[in-house]
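Next up: a single chain in structure tokens, the form predicted on its own.
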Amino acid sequence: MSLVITANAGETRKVGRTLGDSLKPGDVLAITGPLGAGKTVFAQGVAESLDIREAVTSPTYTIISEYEGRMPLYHMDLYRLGTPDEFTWLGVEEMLNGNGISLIEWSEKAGEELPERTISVRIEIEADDGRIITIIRPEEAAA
């Protein structure tokens, strides 16, 4: 388990460009946290560091979208979803076992249909623009 504590959003930022570059195909990150935590900053670092150059948003209303770097990246956000069956019925099943990466904002709304191999990641918000990031590997979540 990693912890990290961040002060403002570009170091939020750059926590998930390291992470991003130690990932190889067919990872799952799963991220959950508060409203306004940073997940979607956290993304961000991530696609920085698959050398993504589009512009990486918050995919909220169309749920799922994919970008084009050195991999591609599945960036889903799945707060507007009610179920863990509306989860698999998006067709990702693909996505998750492709050869790229699956970022997964809200990931606690696909209940247990992600893959073992996820890793999760949890963002606290704290003071001011302080964040705490947690990182487990499923190796570790195993232990």
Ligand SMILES: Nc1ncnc2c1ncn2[C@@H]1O[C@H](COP(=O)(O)OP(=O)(O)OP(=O)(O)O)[C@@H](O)[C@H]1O
Contents of the next structure:
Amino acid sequence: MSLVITANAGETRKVGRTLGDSLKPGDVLAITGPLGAGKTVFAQGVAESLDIREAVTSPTYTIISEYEGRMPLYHMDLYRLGTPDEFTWLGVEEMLNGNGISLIEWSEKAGEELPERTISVRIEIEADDGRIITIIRPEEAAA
Ligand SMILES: Nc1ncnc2c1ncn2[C@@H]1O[C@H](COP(=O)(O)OP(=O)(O)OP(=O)(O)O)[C@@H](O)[C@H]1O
Ligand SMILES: [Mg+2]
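Next block: the form predicted in complex with this ligand, after the form predicted on its own:
Starting with the chain above, the whole complex follows.
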């Protein structure tokens, strides 16, 4: 587990970039945290690490956006999802098991439908601009 405290959006983005540097094809990132926590800011850092030049925004209405970088990024936002079943109905199987990075905001909406290798990122709001970011890799979660 690693725990980082950030004091502004730039720092959270940098934490995302650093985690992005450690990712390999097929990795899945599940990001949880309340509205405005910084999930998309974190995703932008991951995208930067993947050399994605296109601006990454919250795919709230489209649910999934795909970006091309040194690996594809499948950026999902499940905020509007009803049940975990709907997650599988989206046809995400191929993305989760492909050669890109799947990054899922509001991943709690996917219930048990995420692979076991999922890396979990929790962002908590601490006062106005403070954030507590906890990253748990599956090998640690099992321990
Ligand atoms: N330490 C910080 N880390 C990240 N964002 C911060 C921080 N301090 C302030 N902010 C601000 O909080 C907001 C985070 O917005 P962002 O869209 O990333 O949240 P989100 O978790 O994706 O929300 P949503 O659930 O609506 O998708 C931005 O306006 C950002 O500038
Ligand atoms: Mg967002």
